[in-house]
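A single chain, nothing else alongside it, follows as structure tokens in the form predicted alone.
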Amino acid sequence: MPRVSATKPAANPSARKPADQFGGPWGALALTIVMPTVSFYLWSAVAQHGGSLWLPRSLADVTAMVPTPTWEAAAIFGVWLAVQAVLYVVSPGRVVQGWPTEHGERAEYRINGLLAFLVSAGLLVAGIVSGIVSPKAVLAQWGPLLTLCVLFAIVAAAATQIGGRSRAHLERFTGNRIYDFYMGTVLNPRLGRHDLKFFFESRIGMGSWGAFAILLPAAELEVHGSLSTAMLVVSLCQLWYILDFFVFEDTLLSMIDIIEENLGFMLWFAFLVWMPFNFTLQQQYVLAARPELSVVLAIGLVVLNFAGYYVFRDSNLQKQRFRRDPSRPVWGKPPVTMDTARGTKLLISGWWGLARHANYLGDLTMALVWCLACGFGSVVPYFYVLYFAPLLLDRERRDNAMCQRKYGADWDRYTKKVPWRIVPFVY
């Protein structure tokens, strides 16, 4: 629900966040254990069990699920991290300020992700074509890379938890060490002028996902001598999605990840592991199982993917344009808005008059397409949509609760005018 703010949040230095998300401290502890376990299990399902679900029958099965780190994997990770850091610092781009915190602090962000991603992708493709980079060799280090990234996330979460407590007068957290380790104690940790959360979400999370979406089809070509239709559909659709992210990289600054959520284990793990390793499960599965996909079905899935993309991108553009200019026409007509007691306006026309989060509908449609391209031989490649749907449902509920606190009775009026949450006339 796009809204235009005319007020600045009041400072409240003594306030502490309640430990009420994800089941509180016990839920945070469970997720801290479950997230790495799920990631290792899914890697094992593809790499060791041909893309099928499996049940460990001994301690040896469990330990085999966690690959031992290697120096080769460490070198790959180190070089990639260094290249992204250099490109972030030296590539030309706009420097913009983010939203002010409740204490008036504003972090700086360098918006040059599109150029950095294109350069990274170009270097990667050139390395593959020239033979300097072997996709098959990188694939052999996939498990060790996964373990290294999990360990990095744990260490980074511990470091930022300590850093947040040193800024206790400027940060908001609960005081419960387990919960704060998972959720974080610092909103915008910086290295110099650079926001680490923005860098790791954009350049490492999305950038690594993009690199893997190039490496995996290249590995299929190297191993099998041809590209399957399923690999082509999934990789091209994902690369379009990732490229779109970098084209509109500045919109990340208004997302809940950046403006609301502290950088704790949840986000560190998401950026380093969950996004690049689990979001490419479709390609990993295709490489292992080689499912068949007819050309006719492939065309239908691509059309559905871009229909979802249109809803996703057009609804987000409506939101952004409304925030910049509340009088700008929506679908060729003057926007329908609702005034609030805060002095703000809520948009209730266009996509945002049909549902409060129509953009989520587009996102979920694309997610489903990537999974359907893998056929029905296993549930493993469907992990993305099975995880993503509850995530967006939860995010919509959290956003709704935040807006209820912010707007009060005005939000009740708004939800009566726009009753559908994500899917018009359904939900």
Ligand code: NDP
Contents of the next structure:
Amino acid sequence: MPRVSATKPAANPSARKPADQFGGPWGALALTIVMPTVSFYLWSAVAQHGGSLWLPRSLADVTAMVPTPTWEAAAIFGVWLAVQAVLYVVSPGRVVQGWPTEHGERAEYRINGLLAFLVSAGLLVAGIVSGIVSPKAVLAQWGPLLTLCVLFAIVAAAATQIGGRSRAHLERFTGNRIYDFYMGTVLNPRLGRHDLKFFFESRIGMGSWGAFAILLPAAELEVHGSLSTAMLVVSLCQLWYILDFFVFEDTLLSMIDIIEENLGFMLWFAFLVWMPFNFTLQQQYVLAARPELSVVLAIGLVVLNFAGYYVFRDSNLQKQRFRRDPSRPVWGKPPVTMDTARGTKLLISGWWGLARHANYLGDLTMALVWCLACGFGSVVPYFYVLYFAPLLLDRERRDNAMCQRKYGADWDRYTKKVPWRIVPFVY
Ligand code: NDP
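Can you now output the form predicted in complex with this ligand? The one shown was the form predicted alone.
Entire complex below, previous chain first.
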């Protein structure tokens, strides 16, 4: 059960933060407009233009990109949200402590995402098999559902921006309304004792992505009468990735989203729209364009996917285990480590001796596989890797700068020993 331990706030309650990320207020305004526009455009490309890029030529073209919400879409969204909320509150799971905030507080989280996801995925599959849920009918509501989720993100961001102002010392704002709307004004807003950010990232963002990865193949079967190899490859690989996320759900608690970013429009939109709708563009494209993928190529892509998965998972585990027990063998040998003035050691064995972020290489390999499975008929299904690669390249640079500040000269010694950033012997 999420709970805040009662420790005394340490910092100035209402300290204003500088509006210095993403190009400041103008950048925040631009992104608030661009993110929904891109999402509507991509939906339109797959749903209205056969999966191809297209150029709006009139105002009517632009307005056609934004479907009107329907009561059916609202019902689908409402039921899914309610099921996830109930499973979040009632499913059993171990309780872990989150990272301490800058005010010395540590919330508790019940880690029950795997069970919640398996139950909701099971209910969805049972609904489809029994005929209660028609994937074709859900598909017909895809556009209205997208509009509804965009509206929900806007309203939720406004509510947390206003509500955040009453969170006293948890409040982190700049005073610029546009920037604060985009970046949020509070780190971990709660409903009762439940952390909204954790719930919406894990259960709505990742959980809905998983649900769509099940619904889209089912819709293809219902609409076309057969399941294409491309659809099978993309959805199975993505479902594996999502399952892996829920198996290691507690690692989310140490990620930047949870410990650093306020819950503003950027994250609301990411969880409600960007992840479920845009990360499944490959399957939406396959449904529209039905590209051919030979079995031999499919097997090759699946092998590449799991090679990427192995690098991703093994490298992340190596670091986690090293942090818990620095003497634990890596790849069967005692680890080579480096002492630092900061007190924490750095690992120089295994993946962390080959490159400073081999975990990103694994993630990127999987992203590329999911796109390649769609062939070369359109750039639209490549959206995921085209968005993800710059994101991780930038993240590596930001993490490097952060480590440079944290470790100083020790980091320079480490980077001399491990010169490769992401791809050993290449980059
Ligand atoms: P990492 O797990 O790569 O962690 C970076 C931190 O690890 C550093 O800040 C440093 O922190 C520590 N560290 C760096 N080098 C060493 C070393 N040699 N030995 C020990 N500790 C070291 O960061 P991310 O959170 O960016 O990535 C985690 C995973 O999440 C990745 O696999 C990534 O691909 C994935 N990811 C996925 C996203 C998605 O949208 N699908 C988005 C972002 C990430 P310290 O020393 O303080 O411990």
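By rigid core we mean the largest C-alpha set that fits within 1.5 Å across both forms. Keep in mind that what you see is a predicted model, and the values were worked out from it rather than measured. Residue numbers count along the first chain shown, from 1.
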Checklist line | Displacement in Å of the C-alpha of Pro25 between the two forms, rigid core kept as reference | finding: 2.7
